[in-house]
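Take a look at this single chain in structure tokens; it is the form predicted alone.
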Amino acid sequence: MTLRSQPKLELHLHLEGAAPPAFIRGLAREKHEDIGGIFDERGHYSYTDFWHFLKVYEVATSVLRSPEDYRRLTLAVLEESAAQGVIYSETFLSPDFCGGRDLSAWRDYLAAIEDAAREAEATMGITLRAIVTPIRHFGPEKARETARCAAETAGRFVTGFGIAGDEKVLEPKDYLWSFDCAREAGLGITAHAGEWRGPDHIRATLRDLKPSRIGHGVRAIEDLALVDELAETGTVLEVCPGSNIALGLYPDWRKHPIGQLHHRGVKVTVSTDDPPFFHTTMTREWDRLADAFDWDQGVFDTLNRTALDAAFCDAETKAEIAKKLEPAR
């Protein structure tokens, strides 16, 4: 069995930054747009760092407007991911993006992508459910909107909060009302954090929103007893190291601190973030881990239990998931 066929679980995926750049395309020309400034000469994102990378982000998102355009995009994702062996996958979704906000239009936006979700479950074999996400740099009180919509629909699909964006912006604290929020509605809990700033914004991250979880999370590697702390609470990482490295975090992946975090007892997941912003795939991410720290089949079989005890979906839907992964252990 290769690495490609085996089954996977990821856990932090942006799902418009997931759109394959063919069909983000393919959509700008049905719409009569001209976005080809966000794209290379080989038809790939193109982008010169992280915040030129939220603004071809926001570019390329800006063509889906409507239902539709999300359940044709969720399914187009599903199928890149089910091609890499995910068979469970939790993504991003901001209602910022997602009609504005505004409560009735989230509900249309989020049935089409659910109901894209049941299709691809049931002729892909590939499980998914979404984190709720407000965009930091756009602020706290849209947050609180985006923790109302969150609230509103929360359930077996819609199932964990969290919050992406520009990690330099303000400071977690001023997120609280958006999380406490989310919790009382019985959603997990995850925030990025440790990616562009470093352990005193884990810390703070941890101490103000509580989250289980931590998107990226690596600069905790700086700070030696942060890295205890975290292997101690539990507290999972979901690690993206080609994105780490495409984005000039780290040089390549031998340097990359996922290894020694995992060494040191932390709790650390795998998951592309982006996948074809960093030209990478969960087969690529695992193919490269393997090469440069030697993982064997263990380690990786660690990784999906580790991101399966952490997912935000119910008991039934993990005994479903357990089940699917038993052959590779």
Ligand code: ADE
Second form
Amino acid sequence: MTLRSQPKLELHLHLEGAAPPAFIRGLAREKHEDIGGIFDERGHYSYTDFWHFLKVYEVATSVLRSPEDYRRLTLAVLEESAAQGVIYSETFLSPDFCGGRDLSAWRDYLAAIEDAAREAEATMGITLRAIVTPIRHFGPEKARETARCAAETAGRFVTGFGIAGDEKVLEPKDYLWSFDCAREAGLGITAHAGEWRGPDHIRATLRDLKPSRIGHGVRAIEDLALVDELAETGTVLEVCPGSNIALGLYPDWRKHPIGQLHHRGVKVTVSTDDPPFFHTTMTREWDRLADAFDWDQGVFDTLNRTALDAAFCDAETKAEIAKKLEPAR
Ligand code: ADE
Ligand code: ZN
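Having seen the form predicted alone, could you give me the form predicted in complex with adenine (ADE)?
Whole complex next, starting from this chain.
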């Protein structure tokens, strides 16, 4: 079995960030909009650093303006994921981009996305679940509206709540209400932290937002007491090594802390974050990790099992995914 065809689980994928550039260009053409400035001469997304990346992301996302656009986007993204062997994916969705946080519009977007997910499950064998995600730099008030959308639609498809965007803006406690609201609605909790800020921000996130998973979390490696704490509490890291390297957090794969974190007993999983922005795929992530850390099939099986245990879907869905993993074990 090739690396590409091996079954994989992915817990950290931004739906808009996974949009193939050709898909976004096609949509812009249909709407007679000029967003050419966000692409380089080869047609790839072009940005200078993380903060510019966030701006380019929002420009690309600005052409996605209807439930039908999101239905097509979801199919395009799942087709690419399924081609990389992904059998289960959790994607971040933001009511900010899907209907401007209006509950009724959000329901329409969700229905279209779920419709595409059902089609992909039937035709490509990939299961999708959603994590509703406020954008940190849009502020706490918008996050509260987003949390209300999440709480109203929590269920089999909407299974989690997270936070993305500029980690340097405000503090975790500023989003307390939103996270409490989502938790009370039964949603699984994750939060981006430890990507652009260090161990103290991870500690504050754990204390205030009480996530079972952390998006990235890699800068925990700067404080070994925190690494031990993560290992002891079983907090799961959604690590996206290719994203971190593309954004300049680490100079190369061998210097990425995922090897040490895994070695020290932290539960790590591997994801692509925003794959076309970072010129990566799940197969490439696995391939580079095997190369950099001598990881064998046993480690990749562990990554899959950790992801399955940490997934926010219901027990019935987990049992179905577990069955698909069995032949590979
Ligand atoms: N939104 C999309 N990708 C992101 C990342 N890597 N960090 C924070 N917010 C994001
Ligand atoms: Zn992310």
